[in-house]
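What follows is one chain in structure tokens, specifically the form predicted alone.
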Amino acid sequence: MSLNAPPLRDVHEERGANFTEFGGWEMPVEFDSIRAEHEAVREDVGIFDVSHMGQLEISGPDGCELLDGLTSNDVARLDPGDSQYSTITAEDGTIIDDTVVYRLPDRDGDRVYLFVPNAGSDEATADRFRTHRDEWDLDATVSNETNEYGMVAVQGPEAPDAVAEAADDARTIDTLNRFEATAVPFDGVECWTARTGYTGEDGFELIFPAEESETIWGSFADTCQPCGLGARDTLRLEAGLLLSGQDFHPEENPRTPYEAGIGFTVSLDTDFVGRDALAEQHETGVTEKIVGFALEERGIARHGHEVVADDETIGTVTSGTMSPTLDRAIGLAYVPVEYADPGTEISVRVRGRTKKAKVEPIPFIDTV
């Protein structure tokens, strides 16, 4: 099967970037060395091509009734140029997906909504949505935008001056939080400019017309480290952010918000695909969830590594790297409560060692 490329692939190719296959897109893996690209966003400002990201626009007089209805979060509450972290939940309380929903100003009198689920879920959440808008007799618009949007990351403790000096109007930027939204003009070219990001450092998301897209990465070229995904995943694993498909996937590993530590995302007060399992699981607790924990002999742990307490498996590592920042090996894993407290001394087996290791707070670095 061909895969999808960014309109940027044949700029990055010029610039000597490595790549991978994610999602059904040919992305960036690697410009000129991770641990490099990462610490300039640790230390500087890096900025990710990441227009394998889905984008989903709901529109109509009941399309934040749709969105409510399909998201864990509390979609109704957003005002224009503010966004919210959710996700898509089915019956039984698992994530089906992570992603991240904008409110755009209002066209037409009715709210407008733009979704950003992960690479390769776009169509599948499509007909999700549509299904559920014609069960539900629902007024509203589901349109996949996927291929009409480029979308950049701009990451790092200097992204804020990065992002103003790029911007037709550097006002703007200085006047955004976090998880707020707003259009800002770059070389002429308009973007939904958001202040979030999947690094656990300041900076900006940008979405702009795809044919666009040389013009916008054009305006970081002079300021910013090109980076690829494989920072993305070392900059996020420190971060404690989950990885769609890894940290949580709906057949393989399906897991609930409250498993996976993300259970601010569900707001009980709303009335969703999956609340009555999440309210019935909030009230009597997790048996299993996701911990950070941090090898104490040589080795990496990786996903699907067994992790072992009492001479028993009691888990399986979801994510793991050498941490760039911390100088050792870290991970994810789901094991069972009793063993989630930090400090708790468990072990991993790695390629049929066992290898021993202590369960950590996440995020495993400071975040903003």
Contents of the next structure:
Amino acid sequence: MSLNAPPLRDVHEERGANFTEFGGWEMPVEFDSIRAEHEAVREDVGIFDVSHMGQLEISGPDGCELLDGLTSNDVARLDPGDSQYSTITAEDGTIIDDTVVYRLPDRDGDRVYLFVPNAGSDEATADRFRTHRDEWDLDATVSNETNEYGMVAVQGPEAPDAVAEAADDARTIDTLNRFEATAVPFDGVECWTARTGYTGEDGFELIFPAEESETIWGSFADTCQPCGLGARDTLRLEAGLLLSGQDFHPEENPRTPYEAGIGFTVSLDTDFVGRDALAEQHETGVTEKIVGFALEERGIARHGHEVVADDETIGTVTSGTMSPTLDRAIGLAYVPVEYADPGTEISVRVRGRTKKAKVEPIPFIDTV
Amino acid sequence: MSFEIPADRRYRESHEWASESDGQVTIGISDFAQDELGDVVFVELPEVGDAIEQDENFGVIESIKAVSDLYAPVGGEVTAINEDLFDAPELVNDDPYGEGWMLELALDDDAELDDLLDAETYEAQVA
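Can you now output the form predicted together with its partner chain? The one shown was the form predicted alone.
To see the whole picture, the full complex is given below, headed by that same chain.
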């Protein structure tokens, strides 16, 4: 399989990045050191190239109805410039993917939506939307724009200043609230600029024409630490944010939004694929749910390690790392609800050795 | 990028180094290896008194992004381990040939040192 390379591949290589394969894309995993990049985002500001994320545009008279029928949140309540975190669910209510849905300015009198599926799932998601559009006989256009757009995330407590400094009109940045987005020019390039991110910090995500990637990256080169996927993973895990394909997976680890701790993405007032199964689970409650934990002994729990309690395997670690901020080994795992309360003592089998751990509230750190 | 590869010790292809003095061998990992791993956050080592054979897996090193097994360049009885690494595993990044050493062995067989690469050959491998 040949890998997609982000438009900034050569720029990153010149800057000394190491690369990894992620969702079919060759992406920078580390520029300087994961710890240095992680600390820059927690204490100052860093920039991530996230051009591997998918971009799908839904337009036409029935675009809202289509999106509402395939995502768990309430799309209809979005005004232009609003965005929401949401999931795409299967008939049984399990998460196929998570996404952020943006409502763009109207075009030709119709609503236009952009949503951002995870790397590598853009085409399958577009197919799913087209299939349902045809089945439901809706008048909507589903356009896969992933290769047309570049995307960066500027994250950290100093992100507002860095973005305002780079923007052609700083005032627009000041007025943008969390999960609001608007078009802002940077060095003359209009970017769809949203106050969103995946690090637990204040920050912005910018979407722009792929051919302008160097201009936009260059606008932040002097003020922001370049960061790779390595730091993105430690940052999101400290913030208790899920990694698609790892903390849930439609085949290997199918989980509903309620089990995955993101029940807030489910609006049962809307009718969508998976809604009835989720309504039932909402009524009966979950039997397993995701929890945060920290090891109390030396070692690091990793994806796939078993969680043990009362001499029985009760779950599996889905994400685990050494937290650079907390200097402790933390992770996420699904466990039966009777083990889910913070403070519950569990163990994790790390390469054959059983290490004591304790359930902790997520996020592990204070986030915005 | 060029890596420090001191000529006063020998190397295993899997990037561990061995430095011998009066039958005692000190073992660690190379500058190249620590750079590849990135920020080291955990090191698991054997206990003093354990007998280790050449090429045996003697421990584990974990960085934020990766887990790697450690292999013994030579065999012998463990006479010391670097306990500082338990509290400060980053010493492996900061000083892989000095304060980031991992263990000392009482060498079983001098000839095992001959199985290892000299600095020049190892340098060619990681170039």
